[in-house]
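Quick heads-up: it's one chain on its own, the form predicted alone, in structure tokens.
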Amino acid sequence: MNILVINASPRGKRSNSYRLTGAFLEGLREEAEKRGRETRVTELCVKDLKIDSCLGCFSCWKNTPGQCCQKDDMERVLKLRLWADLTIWSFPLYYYNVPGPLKNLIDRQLPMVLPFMKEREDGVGSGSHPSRYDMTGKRTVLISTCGFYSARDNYDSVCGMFDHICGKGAYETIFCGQGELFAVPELSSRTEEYLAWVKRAGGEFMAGGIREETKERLEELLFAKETFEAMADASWGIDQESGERQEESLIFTKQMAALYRTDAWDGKDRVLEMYYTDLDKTYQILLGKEGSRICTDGSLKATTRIETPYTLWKEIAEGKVEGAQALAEHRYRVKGDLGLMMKWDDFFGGKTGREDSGKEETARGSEGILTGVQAPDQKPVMTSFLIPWIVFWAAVPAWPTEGGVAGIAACLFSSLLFFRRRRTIYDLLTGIGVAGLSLGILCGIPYRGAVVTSYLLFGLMWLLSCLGKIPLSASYSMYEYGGRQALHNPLFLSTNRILTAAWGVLYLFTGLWTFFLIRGGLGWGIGLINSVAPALMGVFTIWFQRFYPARMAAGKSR
């Protein structure tokens, strides 16, 4: 297949527009290859071409039939045009048309029709040009980006125009609106998404064509209009009362407090304070029910403090440094609550929406400064680890026979709830443990063995977890934090590798206490002993969870 990319901004490869039609070929090669089909890619950047304006001489009619009279770069181009199986298109709105220059070649494609009148069959004008040349199998895309928060309605004269020249719905279109947000590095997360996705309309446009979903997920907007638009005002620059030059700092943490989501709003409102080391400089952001605030005088309370160089937090927002990793190295400070980095995405996530159903909804594959993707629908709960264990511990000492059968259906009943629930490693060992040792204790192996050894295996469980990349609490509690890209945040493991430890250390002292107390005859405080310290080991828990990640983020020694 021969491609003609026509690149008609002035920009050039470093367009906005440009990054679009660069993972749109990037698509279809690949598909191309998988199809063992060979493309040959021909670009033309129009802003590098001489390419005067038509003279309406009409000479290509009749002087010199199809030749222009001009000779400049139209002539190459011309040639390109009828070389390609496929042109493509690209350039950004220029007062709701193409770009001067790109008219201008436009124009020049005079020589490329016929001076005759025709009707034409597809209902668009009033009459028409045959074609000097077959251009059957010929197809065309076009690729664009505008600055305003959408595409929809502004595209009409340039699909007016190429109705014309292809004929109606005879060329595929990608539109995309807030074009600019594409060269902000800060929203690349979200930038790649779409990518993606035009990307993948590129591999089904080689297959055959692209499909609805495609179409649809392309169509949709980068971010919600209020927040493109908050952004799109605070990029200037410019204060709106003033006319004044803002500071770059400013500036940067204006498109930040864009970004926040009002639907994370929990009925507390939040100021978070920014205070950029390297330049002295403090801002306050007011995170409310109405939408969010920037306050410079200081005259807030603030509720989480970041304490971090402009620089540094740059190349966080910039994904060019990891955020939990900077902040695991003392890079950067968090006093106050933790809890809002812990859920960034909630809070500075941007929206999204789908222009056909007009809601609203979480921009996928966004990360923040300490969470990632959203926690899977299934995902795995500790409860359905612990049942088996539960029962196995309260039944068997009171009924030993009846205890070995109920620990069979715990895991019985807990192998149920994995039909709606995703299954861990330590889910699969529970069945495993609890189930054989039930079988034991059916099978005439004394009972209190079976509980002592009971423990002394849930505790080991624990405890060899952390000599694994996940311990076992992590695997449960990792899906509050944001799922799988908590597993990146140094800060959630280490506070996750203590607790299982000292879990595991506590059931292992467990099963040690027990064996002791039945031999020596005191097995009616085992219940009692076996309650009381998990449920304070619990509150240890929720203290520590609190403690220790607030105590890191805020800089102080381990």
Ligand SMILES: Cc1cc2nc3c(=O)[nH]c(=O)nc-3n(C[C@H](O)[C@H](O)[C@H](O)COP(=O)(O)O)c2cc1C
Contents of the next structure:
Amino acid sequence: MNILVINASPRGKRSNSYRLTGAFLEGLREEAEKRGRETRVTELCVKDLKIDSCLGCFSCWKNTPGQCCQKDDMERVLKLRLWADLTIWSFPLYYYNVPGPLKNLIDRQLPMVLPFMKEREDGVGSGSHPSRYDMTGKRTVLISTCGFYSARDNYDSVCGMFDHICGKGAYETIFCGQGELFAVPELSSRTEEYLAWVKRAGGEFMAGGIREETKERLEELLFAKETFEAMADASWGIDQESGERQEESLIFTKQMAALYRTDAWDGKDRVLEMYYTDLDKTYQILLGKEGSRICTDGSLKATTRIETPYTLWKEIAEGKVEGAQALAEHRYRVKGDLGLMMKWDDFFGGKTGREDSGKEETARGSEGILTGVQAPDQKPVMTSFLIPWIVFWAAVPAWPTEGGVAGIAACLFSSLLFFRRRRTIYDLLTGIGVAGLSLGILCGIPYRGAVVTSYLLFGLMWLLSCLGKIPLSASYSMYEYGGRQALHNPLFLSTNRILTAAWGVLYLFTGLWTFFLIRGGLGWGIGLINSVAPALMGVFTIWFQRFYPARMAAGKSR
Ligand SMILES: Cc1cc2nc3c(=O)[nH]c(=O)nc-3n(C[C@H](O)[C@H](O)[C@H](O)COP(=O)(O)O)c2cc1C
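Form predicted alone done, so how does the form predicted together with the named molecule look?
Expanding to the full complex; the earlier chain stays at the top.
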């Protein structure tokens, strides 16, 4: 397949529209490769071509049929137009139409048609000129970005023109609003997601045609209208009232504030204070129910204060530096409420167009092909593996046989109760451990030994998990902090590793003292000690979860 790409952005390869074209081509080529089809791509950059405007002399019709009297790069363009099986027109929207140089190029295609008048079969316009060449089977794709929040209703002139040129419905389009966002590295997670859909469209186009679902995704806004417009307004760096140019760090902070999601508001207003240490500048962002507001006079009471070099914060925002890692390395400090940091993406993820339209399920909090995030009701819960152990420990010492039955029943009950939840390795180990020991008791092994063993097994499970990548408690708690993304946060991991180890040690000791209490004839004290100890550890856990990350984030410990 011969493919001609006509890139008509004056920005050349830095064009937003061309980024979409690149993704489309990538998908197309991959699919062609899978199908064993060869693709040959020729790219033309209109800004680098010498194409004068049409003289209107009709020489190409009268004197030298099919040949223009002007000798410039258009000769090559016409040859390539005939060579190509597919032409991709890639351009920005300028004044609701194609940029001027591209219109010149389109006008100069006059030699490609015959002078005669012909009725149109598709009813577009009042007639047409038949093609001088056989163009059957040749395909056309228009790819363009525009500056407004939506592409909808912006491209009627463009489509009107191509309906005349190619015929109504005889070409594919990918039009995307908010085009300038493709050049903003801080927003790459959303724009990359969009580009992945464009790539998919390329593959599907090669396979026959772009699927409806893909088209729907391509029509979605990158960000909700208000989010985009707040970001776009801030990006000009001009004070709306005074018209004066603003400080770069203020523009940047305003754009960050524009990404605030009001649905993260949990009933309490927060004030995020950004202190850029290298610039000695402080900005406050009030995060409220209705939206965010920047305050530059420091009059608000900060709930979270971030002290960071501006350069570092920009690198974090651009995804060049991992924020959580940098925090753990004390390259910046956080004081006050750390909760905001732990749920940063919930607060500053920027509301996408999809969410705004209510079609949330694949954008956040669910297992989307692009996000990989778990659906809420599939998250594993710790209760599912705690229930069997607790039933076993409560029932077996009092009524060993019935306790054995209860242990097995608790395993089944827990599996049924949480059958929609994702199971972890610990749920599986619990099933094997509790059901195995319960069965053992029913088969006659001494119940005291089984109870001691159960505590040791439980403790070992916690302790050994610390040697792996994900400590036991993190396997469950990560879903409260953005799913697997939390595993990139060293503070989250170290907090969980310490707590998991502490619980492991507690239960190993529980096994030991249970053994000695039974041997010493003090079995009556087991129930009391084995309830009080975990309760105290629970209190410690709640305190430590707040204290440790906050202390580390404030840079008080290395
Ligand atoms: C002269 C000019 C005219 C523009 N006209 C429009 C327009 O009519 N509608 C629109 O939504 N955006 C308009 N824009 C914004 C561009 O379409 C937008 O910035 C686009 O993403 C640029 O794409 P590119 O990087 O591929 O050149 C205009 C930009 C310029 C410079």
